[in-house]
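To begin, one chain is listed below as structure tokens, in the form predicted on its own.
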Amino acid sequence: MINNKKINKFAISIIEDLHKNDFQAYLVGGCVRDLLCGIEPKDFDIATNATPNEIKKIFKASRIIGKRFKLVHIYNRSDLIEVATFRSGDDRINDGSLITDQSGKILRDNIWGTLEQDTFRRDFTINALYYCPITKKIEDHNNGIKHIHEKIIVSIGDPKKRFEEDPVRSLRAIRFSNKLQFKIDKSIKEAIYEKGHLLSNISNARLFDEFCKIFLNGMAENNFNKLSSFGLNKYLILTSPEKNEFTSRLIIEALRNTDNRLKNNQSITPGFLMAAVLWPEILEKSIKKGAINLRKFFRSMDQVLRKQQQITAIPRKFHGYIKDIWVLQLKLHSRIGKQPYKTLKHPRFRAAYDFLLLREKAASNKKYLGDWWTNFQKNDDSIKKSLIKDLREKNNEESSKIFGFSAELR
């Protein structure tokens, strides 16, 4: 049923070594699911009855990570494999290793258990599949294979209780549904509507990780639309798409652009997507009568980033990148004298130019400014000079500046 040639060789060698030391070990979760669905897995996770300390003794190139869930990372020159110990999650045998908050959300779970117990603490049946590449047998205690054939996402246990334990499961259900083209079970839909608000209790660092998984893996537009239908986008993005037509279109264009770049094997970054989806917030705070108030504009950049930071923890390395894209939008409108040459040499010019094209598309704006920069960057110096001269003679500078920003407020 599963072709071992499609499995990471390093992962197989780890399982072999664990077996040699008299431990159980299986590939588990998403990699098994994807192999059964004909999708090439990105990660190969392993589950075993060996404890983290026992795993560490067997593999020298390894380290124990995590407090909420202790895991072991085993690595070689090119691969890193995550190995988890079977967990029980049964608070009846709790010695302080299982800690939950008042809502039932798991804060720490390091109660070791058996394979059977581990299968029942996983989120969805399609993720509770364990495959041994040595015996070539699949352990399936929750009808996961059946649900893969039926193309449906089904919760293990009561989804309302499971989403209380970990509210991020609601986001995972939506992501898996779009990735696999599976339907979401009715009881899970009800749980998402009822328990989705618990996402406000999740750490901003974890939600940034979910932001990247949801919007930077080729299904951004579809995920956004499904999140919107459940009212969950506000737990990932500060900007409300209902603000105005431009905002709604800009977000969709930015997500669509991200998906297209992935299909074309082009680079993507969460910084660009954040700059795009937060742009309407900058405009709202700094524009008046179609013109930018520079003082408000520069002041609002940090304010908007701080607000988004409360939702998702944007790594600091992206802050400067995002601000550069925003500031360059002003410089792209200002094409006087030597300014276009300076703008063209800016290290973030290409990203800012791409964003300008998205803005024009979302605003249903005439592509005057975008076309001008397209011509300016691809032609020689004599044509560059003539473009600046024509611009000065036509005196379009101020009118294009006002039209460009005012069109984004409707």
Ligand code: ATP
The other form holds:
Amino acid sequence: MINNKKINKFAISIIEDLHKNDFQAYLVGGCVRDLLCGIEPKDFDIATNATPNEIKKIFKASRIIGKRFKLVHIYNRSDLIEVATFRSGDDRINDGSLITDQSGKILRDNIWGTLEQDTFRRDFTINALYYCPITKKIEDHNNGIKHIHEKIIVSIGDPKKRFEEDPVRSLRAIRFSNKLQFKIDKSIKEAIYEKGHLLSNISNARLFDEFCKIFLNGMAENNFNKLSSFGLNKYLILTSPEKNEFTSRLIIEALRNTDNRLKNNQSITPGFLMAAVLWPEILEKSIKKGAINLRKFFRSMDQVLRKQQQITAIPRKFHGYIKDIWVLQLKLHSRIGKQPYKTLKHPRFRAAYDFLLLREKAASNKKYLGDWWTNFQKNDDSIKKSLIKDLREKNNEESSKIFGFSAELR
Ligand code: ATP
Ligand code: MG
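With the form predicted on its own in hand, show me what the form predicted together with the ligand looks like.
To see the whole picture, the full complex is given below, headed by that same chain.
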């Protein structure tokens, strides 16, 4: 049923080495699910009855990571494979290995168990399949294979309780249903409506990881729409699309742009998407009587980043990038003398220009400024000069004033 040629060789060698040391070991989770669905797996995870310390002894190039959930990373030159020890999920052992908070959220789970027990701590039946590439057998204790055939996402156990244990599972259900084109079981839908609000207790670091999985994996627009129908976008994005029409269009354009870039094998970064979706917040804070108030604009940048950080972390390395894109939006409006040459040389020019095009699309402007920059960058120096001169002669207000944001307030 599963073709071993599609499996990472290093992962198979790790399983063989664990077997040689008398441990059980299986490929597990997303990779088995994806292989059965005819999708190329993103990564290959392994589950074993060896404890992290035992795994570490066998593999020289390995490291134990995590506290909440201890795992071992095993490396070679090109790959990194995650190996997890079977967990029992049994909360009767009260030695601090399993800790939950008042809402039932699991804060730590490091109680080892058997394969059978391990299946019950996984989120959905389709994610609880264990494949041994040596015997080519699949261990399926929760009808996962049946549900793959039926194309449905079913919770292991009562989804309300499972979402209390870990609210991120509600985001995962939505993400998998779009990725696989599977239906979501009715009881899961009800649990999302009822328990979705618990996402506000999840750490911003974890929600940033989830943000990237949801919006930077080629399904951003569909994921956004489905999350919207469950009212969950607010746990990932500060900006409310209901603010005005421009905002909802800009967010969709930015997500669509990300999906298209991935389709065309172009680079993507969470920085660009963050800059785009947070732009309406910046405008709202800095526009006075239809024009940008510079003092407010610069002050709002840190405020808006800080507010988004309370929802999802934004790693430091992206802050400068995001602010550059915002500041360059002002610079793109000012096109006198040497300014356009300077702007063009800015290392973030390309990203800022791409974002300008998105803004114009969303504002249904006349594509006036975007076209100007398209011409300016592709033409030689004499035409560049005349483009600037034309503006001066027309005494075009746009060239000298920070203007033209009014379409973005509607
Ligand atoms: P993908 O990698 O495509 O996002 P995946 O199913 O592999 O999907 P991972 O986050 O890589 O997702 O997790 C691997 C496996 O670990 C899952 O298939 C599931 O069995 C288990 N798992 C991951 N996160 C959770 C969770 N929050 N609750 C329960 N089980 C989980
Ligand atoms: Mg995975």
